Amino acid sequence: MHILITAGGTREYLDPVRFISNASSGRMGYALVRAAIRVGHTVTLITAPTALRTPPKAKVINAETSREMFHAVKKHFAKCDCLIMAAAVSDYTPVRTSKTKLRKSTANLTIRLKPTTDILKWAGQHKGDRIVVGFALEDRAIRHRAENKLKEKRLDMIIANTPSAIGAHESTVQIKTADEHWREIAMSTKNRTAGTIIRRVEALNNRASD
């Protein structure tokens, strides 16, 4: 398979040096890249800035903002068999970005934000025969909210986790496909979890080919 994987946390700039972002380390996305390559798949990685070493044998595309990531996904989506959206894409971006550095003052600063494009929703609407996998970071009603996301965005698989997974080397995740029950992967390294996810993707692909 040709698997397209996104990773890391996007940045939304207020001015040339300041930005809004999140605490995503990119570890899960990079672990998925390694797991997919290890079993023979071709991987294109679209990555937001991280401190991680680029996985060997992957085609790497850098995307700093949510807009850049959306353009990269659209450009490479048609050539993939599966998209795994492991990136933590910013939900909001400034309405206006200053071309020069905002100067500090004693006055309060109000920043107006607007929603970013929902890349995962776009992929679900245009997937055709492709497999689309999403992540849901939830702190309440985890399965309920993740399953709603699975249905509303027409995904084939959803991986649900909690904020404790951010930046951690180990985490507990819950996985659901569109036609199967929930499965929990108890506290495990992200490398092992990534291997499980890739095997589930392969199973979905084999089922679609039968």
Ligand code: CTP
Second form
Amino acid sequence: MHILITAGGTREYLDPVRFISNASSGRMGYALVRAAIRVGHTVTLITAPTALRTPPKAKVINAETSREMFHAVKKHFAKCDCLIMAAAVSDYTPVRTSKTKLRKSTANLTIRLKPTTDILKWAGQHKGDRIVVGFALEDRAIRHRAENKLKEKRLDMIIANTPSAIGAHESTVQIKTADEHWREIAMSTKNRTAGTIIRRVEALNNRASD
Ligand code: CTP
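Provide the structure of the form predicted in complex with the ligand, given the form predicted alone shown above.
Whole complex next, starting from this chain.
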């Protein structure tokens, strides 16, 4: 398969040197890239800035902001068989980005934010026969909320995790496909979990081509 994977936390700039971002390390996305390549898939990685080494053998595209990531996903989506949105895309971006560095003053500073495009939702709407996989970060009613996202965004698979997974080497995740019940992958390294996710994607792909 040709698998398109996004990873890392996007940056939304306030001015040339300051941005809003999140604590995503990119580890899950990069582990998925390695796991997919190991079993022979062709992988395109669209990555926000991370401190990780780029996996050899993947085609790597850098995307710093949610806007750039959306642009890159749209550009490469047509050629892929599967999209896995492991990136922590910012849900909001500043209404205005100053071209020059903001100067400090003694007054309070209010930053207005506007919603970004939900890339995963866009992919669900335009997927054709592609497999679209999303992540859900939930702190309560995990399965209920994640399942709603699976349906609303027309996904084939959702991987639900909790905020403790952010930046960690190990995590417990729960996986649901559109046609199957929830399954939990007990506390495990992101490398192992990534291998399991790729196998589940392959199973979906095999079923679709039967
Ligand atoms: N995502 C995306 N585009 C965005 C925001 C998120 O494609 N602008 C994707 C992420 O890559 C992830 C999934 O959406 O695969 C889940 O993000 P999450 O923050 O859990 O859910 P949201 O839909 O943003 O809802 P909420 O924050 O309200 O829980």
